[in-house]
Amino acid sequence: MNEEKREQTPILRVDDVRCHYPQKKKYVRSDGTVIRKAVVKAVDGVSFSIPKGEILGVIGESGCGKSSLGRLLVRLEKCTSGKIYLDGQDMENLYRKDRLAFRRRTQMVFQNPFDTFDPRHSIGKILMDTMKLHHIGANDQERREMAIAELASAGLLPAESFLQRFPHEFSGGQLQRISILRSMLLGPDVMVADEPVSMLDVSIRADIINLLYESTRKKNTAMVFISHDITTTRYISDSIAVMYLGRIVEMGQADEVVTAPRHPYTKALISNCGSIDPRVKKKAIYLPGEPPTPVDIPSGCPFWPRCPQATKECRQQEQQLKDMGGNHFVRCSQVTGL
């Protein structure tokens, strides 16, 4: 991140959002107790933003939250609390008022590339409708020459044998890229890519990663990339989200975040991160039990029954996420000082 992008206008700004979804039955606790009015709090406080051409990993264990924020940054679900800016505008205010012009700006990747086509339409159709839809084009032959040179760009070659097949005539990697030239076809302001490549051969996983970064880079494409893959995030990231339960606990460069961590948490995960490189020599930090249930969680800091570093404060006193400098953002009192 560097200094001439955080002067600018950010073209995605998030606002203390929450997600909650409340829950029908009953939650009984493990000591017995019941909670009769259970809400789910998916997301629960995360603020930040992204300028325009800047791309944000968001890491952490499932259930973390991640893919809910994901999804509330393109309006696939809605915000409890909280405001979303795009371009300094209110986001619910823009879906309202022109959901189609709105689309055409947020574009999400989905992890499974299988669920994202319509089986019975061929790759050229799906290609074109999207583009007539969204008034790309003046004709469906200048449409189709758009696609062709879209395949073509992607190394999908020979284009035009390309548009007459369907879905399943194609692999997971082919029908992942042909996902993401979908989607930056359409120009978008802010594309959100959750696990993309997590279904993927390894062998393909690298071109995939080419691939959303040069396109995100080519149109200037503001990109939330969601992954539970520390070494690829660190490689396509400007700046790194850690979250748990619900709130982002670590934030900072890229660089800065995966070689010098502050919280705990952040710190054992990255002690678990997997490296190429043998000589790298890194003691393993194991946190005990599970995450707790995002019903039901602990008061004070939400990462205290699994802390090393916790104390009598932790348990009772709210974090708060400040800037360390260099924006570093930390949430743990141990680190803060608050």
The other form holds:
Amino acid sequence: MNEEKREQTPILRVDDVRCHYPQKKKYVRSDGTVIRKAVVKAVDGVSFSIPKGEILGVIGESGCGKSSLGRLLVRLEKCTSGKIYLDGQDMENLYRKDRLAFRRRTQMVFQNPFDTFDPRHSIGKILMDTMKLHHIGANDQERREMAIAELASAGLLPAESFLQRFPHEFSGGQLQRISILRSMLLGPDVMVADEPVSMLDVSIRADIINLLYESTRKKNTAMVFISHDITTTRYISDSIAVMYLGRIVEMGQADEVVTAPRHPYTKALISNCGSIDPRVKKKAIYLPGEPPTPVDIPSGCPFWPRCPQATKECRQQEQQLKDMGGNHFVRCSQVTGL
Amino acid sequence: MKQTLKRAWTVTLGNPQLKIGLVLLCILLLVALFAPVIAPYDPYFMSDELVEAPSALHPLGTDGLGRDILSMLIFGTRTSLVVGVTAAFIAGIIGTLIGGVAGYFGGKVDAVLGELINVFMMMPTFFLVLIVVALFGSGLFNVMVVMGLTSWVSNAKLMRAQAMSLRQRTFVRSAEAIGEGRLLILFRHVVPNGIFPIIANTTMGIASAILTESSLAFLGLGDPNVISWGQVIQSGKSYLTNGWWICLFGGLAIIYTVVTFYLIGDGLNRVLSPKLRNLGKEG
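Given the form predicted alone above, I would also like to look at the protein as it appears in the form predicted in complex with the partner chain.
Now the complete complex, all chains and molecules, led by this one.
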């Protein structure tokens, strides 16, 4: 592979990934018909790729499969079908060959910082165990010093006193910082942040976002930033993917998706987000009903029961992502492509 | 560490069952430890006074072979404690391992181990012990091991439930994401965080192991070389009409010990479960 081509290989490429959970119980529709072998299609055919060092924001309602997608990307969950490529190599193979080496390449920051660490371990032990596991640092003394330096660099001062303390003695913001720096310690190629600030006080969200942003930029780490907060996602991301019922309905440059959404679902989502500019009064698009359960996804375009622009065609014809030019993709029959 | 101990102390004082149980246990341990000092006679010594009623010379009377009951009971404490603790300990370890693996690994492993748990749950422990004693002799060691090998089911069920809920916790998932292997996670995170009900249950298990051993000895299947409470009762069986003290005091000793361990077990159960669940959150 020559140099130029190497440059173009995306660090993370997701190819038609699906994640289905078979249910034990059968599912009864409201009209009385029964689905015997119910399957929750949490992620249902997602494809995208991220160049090295870029940030992809994933937004969508709760239950749309964002978090499942995140867990697939760090191989906490196995794909039902489809492939994920890390720097051109099949992730499943990488994982099988050398689990630890693979873990060093993809890391995850979780939603709930209060439960991210074992309540019985001190922060020092948590950090040093991680280093020990990945053979970072020659001995305990060196690892201890590294842990202190890391804590200090994240603004947790005095760092020495933090080592002996236990997770329940910290605030959510502090814990999330520790979580981020522990993950970045391994120098991952891809970082998945699953709603990293949704459980934190508004006042410290910006700090955490900035820490995530700076530490991934510093090591040229690509990031998948999962959130339902459109404003934050726009701020941090290079591009944004909008998910609905396990599929990507629109994907493109962050600013373009937010300012000029093409898909009716994205339009509705963004019109309901008030805080982009308080002076501009926008008319919120009202979507009737709730998203259908992922057990029983409507035929055709899954959005048709709630879509203001739905036609007869939408009910029958499944849509593919269409290239709108300029790396903008939309999955809708009403939007004409190039 | 100091804080934890201090907290444990205040919590213990706040729970009457635990407090009383621990005091009773201390007495029991002292008796077992200083048996040769406390006991007025050698428990194996057969005097000429057969089936003597309690008197100044023999405070709890003598049995059919002229042995001093008080001395036998004092030395029997050692046997009962050793048997109870060992059997319950074996059961605790096996239960934790099987339950932990079943609950944490889930899937097919859980299906297989779940059936194994069910099979052992239906197995009548006492009769199994009888068979083993009949086949391999009535050594104390055999009895302890067999009791341990058959009474782990309740521990396994508790640990399985704990592991299943801990598996969903973020810290277990984050340990997985950071690269820890499944066995490491099981022993570093799942077992230490889910062990408390097992500790309480194992304490109760000590009591039932002591009862089982006594029952065996009562049936004449105990280790004849070791003095135990069941044996005292068994030797008093034929003198029930003219020597009530033999069975009565033996029985009382068993009741005392069983109550002690039940109090501690129940106390631990109350103290450990709700309090430690909050530990991960505030304060």
